[in-house]
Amino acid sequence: MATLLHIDSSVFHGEASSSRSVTAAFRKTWEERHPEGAVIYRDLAANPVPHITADAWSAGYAAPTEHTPEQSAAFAARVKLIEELEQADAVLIGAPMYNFSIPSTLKAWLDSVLLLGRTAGETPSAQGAPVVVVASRGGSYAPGTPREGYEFVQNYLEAVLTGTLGLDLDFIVPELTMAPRNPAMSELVPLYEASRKRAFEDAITKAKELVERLAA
């Protein structure tokens, strides 16, 4: 049986939610394809993981029986979190592009999880692991495009994800998700849609992939 970590930081609900969508659409697939598995959810919009603190933080470099009170409260949390990153066995995560980077909420949850000799370092204890992030953004961030420089949501995710926690990391990204919205970008409505088609049908082929993946 295996577990799925989803993981949704949008501020936007429901459809009005482009990254929600496909991540919705991944689990969906996900779930049909593996009844008995699990799925550990959290909605960082909803409920947000506190950001780090000097007590959280310090803790994670401390001996337990060192700790104060309130860094042995504050590094429960950070456990707890770890402890559902390293019993998944695959990972989901909607990231938005906010002003050029990720949802201060999803960058808390990173903060929380990263720890030095654990999740990262020479053996982290989640490396390997498959992660398919949905990384949403109103423009057009792609190369070669006018705005190829302000990409700061796959670069840094690649940095934290691959780079230090190790995952298997793989990107859906719907782009131009403002068009509707925005009188300026009416042109780029039908490349908006092409876009959103392509990351609905990437999103079901990804889940029914790892589930082949991980039943092998």
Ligand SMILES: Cc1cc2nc3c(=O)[nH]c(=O)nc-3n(C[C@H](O)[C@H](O)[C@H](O)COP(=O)(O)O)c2cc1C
Given for the second form:
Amino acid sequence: MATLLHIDSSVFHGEASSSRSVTAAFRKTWEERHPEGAVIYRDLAANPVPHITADAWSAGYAAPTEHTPEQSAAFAARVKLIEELEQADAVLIGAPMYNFSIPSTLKAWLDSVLLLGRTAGETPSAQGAPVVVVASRGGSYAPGTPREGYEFVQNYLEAVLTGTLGLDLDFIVPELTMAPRNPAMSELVPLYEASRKRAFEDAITKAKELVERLAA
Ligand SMILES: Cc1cc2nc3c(=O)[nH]c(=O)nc-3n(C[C@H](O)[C@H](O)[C@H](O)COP(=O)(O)O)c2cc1C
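Could I see the form predicted together with this ligand next, after the form predicted alone?
What follows is the entire complex, opening with the chain shown before.
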């Protein structure tokens, strides 16, 4: 029985969110193919995890027997998030671009989950787990576009998810999502529509591939 950790972080709800729509399509395919599987769901916009604190951080470098009551409480919240990651056979993350980077709620989750000597370091505890990130954005930051150098979502997530947590990372990038609403982008609507279609197709294909890979 495989477990999927599904994280959304868009402030928009349901179909108003490209990343939520695509993660939902992935999850639906996953659940159809894997009815006996489990899904751990975190909606970081609806229920944000706390920002890292000095107690939560320093507790990661002290023996549990030496924790103050404040450190114990703060660290327990981190450990819960870490255990969810460690339990997961696969991870699915909706990561919309906000001001060229990830939502602060997703950053707060990462600040809790990255723990040297456990999830990070020489043998990261979730090493090798596949992670699919739906990196939606209003514009395009693809190679060769004028704003290529402003892309701090994929670059950053590559560094933390692969470089630090050791996960096996794959992206789905629904781009130009602002085109239907921004008259200045009207000529980009066909590219937006193509990107959206591809994102849904990719979500279904990748979910099927992942179910097969985990069953093998
Ligand atoms: C606070 C905020 C900041 C944003 N900043 C950017 C940005 O820097 N670049 C961009 O291309 N789109 C930006 N957008 C647009 C979103 O990336 C776009 O709406 C995308 O579809 C978000 O994913 P979602 O539909 O899952 O919410 C921003 C949206 C919000 C709400």
